[in-house]
Amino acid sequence: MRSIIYLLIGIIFGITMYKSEAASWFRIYEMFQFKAFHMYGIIGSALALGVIMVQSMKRFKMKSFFGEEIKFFPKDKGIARYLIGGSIFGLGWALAGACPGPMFTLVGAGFWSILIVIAAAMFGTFVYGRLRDKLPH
């Protein structure tokens, strides 16, 4: 049952990606030349968002699906990791046309050749699981 409410839940998101243009490879263009406002109002949104559903389930004590309570805990500080990481998302997102998300919302509206850059993402997980190790985090 849990797996079809996912399924519905990833639809609907997909379908809003996709009506908002944010799976648009012309806005993100913009958004990367400074030219529109339309992406980081969508993703300002989905931020300002994510910080009130946070602080939500910190304060009320919000419990998973499976009955466990949510734990959130610290992360290491350090500018360098979320620089070079950021950069490199970054650097990704504009040659690719689109983030992780849309990536899928893309391959669902009938775009096939986004699923050379899910290969490429994929492949990038895995080289980066194989170096974890050995990077600075």
Given for the second form:
Amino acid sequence: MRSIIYLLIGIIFGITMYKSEAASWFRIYEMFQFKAFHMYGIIGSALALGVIMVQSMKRFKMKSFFGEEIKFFPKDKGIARYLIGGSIFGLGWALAGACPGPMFTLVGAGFWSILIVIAAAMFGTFVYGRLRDKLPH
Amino acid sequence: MDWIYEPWPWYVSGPMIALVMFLLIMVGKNFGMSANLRTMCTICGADKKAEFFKFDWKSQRWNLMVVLGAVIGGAIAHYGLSNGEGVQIAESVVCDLQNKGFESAGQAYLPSELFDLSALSSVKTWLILIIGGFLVGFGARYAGGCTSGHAISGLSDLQLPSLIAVIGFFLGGLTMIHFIFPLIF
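Given the form predicted on its own, state the structure of the form predicted in complex with its partner chain.
Every component of the complex follows; first up is the chain already shown.
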């Protein structure tokens, strides 16, 4: 039953990624050229609402739909992994024009070449897993 | 009813993303898409090759359902809710991209020069898709999250690490577009 709920949330997410054009390589390129407000408006408005939402959930100790306590997990402290890892991610995001959510949306939209990007992203994840102990975190 | 086929403006899109995060939190989960790449590695047997992949992937089954939904949502939007017109990016960006050889700029959803199956006859296309994907996967896991996990979820929770990660996203992205693209296109 809950699986159906997760699936429905995913469908809303997929439609949003496509219709917002956040899944478009062109929009990502335009964003990094600072030539349109579109992507900044999307991220900015999602974030403004997100901050209000998460902070009020914490403040008022809101319960989930199932009556369970909502837990937020603080990220591990550090700088190197976020700055280096983030920069590597950014290089790929700009080149492939897709981040991990939209990649899957584009499969549904029938852009089959994105499967190569997804396979490569899985391989990148795998290589990180292998090198993890040798990398600065 | 034409509006239903139009792309969404940012002030609809952003709140919809916030809604997705809200729903995931309210069902006791969290919004983070790149974690699925790790789960998929584990399912493919990566747990035999590295400690990092040794976890109960079934605990992430819910997120794989979100992924499946994202695929279905993409199909619904593309085949049922789209007018098939190109993404209306800024005129100056269209000119810039056409000068770089992207004739499809302004007329397509994705550049046909990179994503049409016919483009796969070029080795350069393969390299771009593979290197781009690799960097996304490697970087997302190294940074512990991607756009959804850090830029939306992490920043909404006022997490400093997420701010550092997002600064990294832009450092990398700007480097690619402004310094590396001129070398490859």
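Numbering follows the first chain given and starts at 1. None of the values given here were measured: they were computed from a predicted structure.
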property: Among G50, L91, K77, M62, the one marking the hinge of the rigid-body motion between these two forms; result: K77
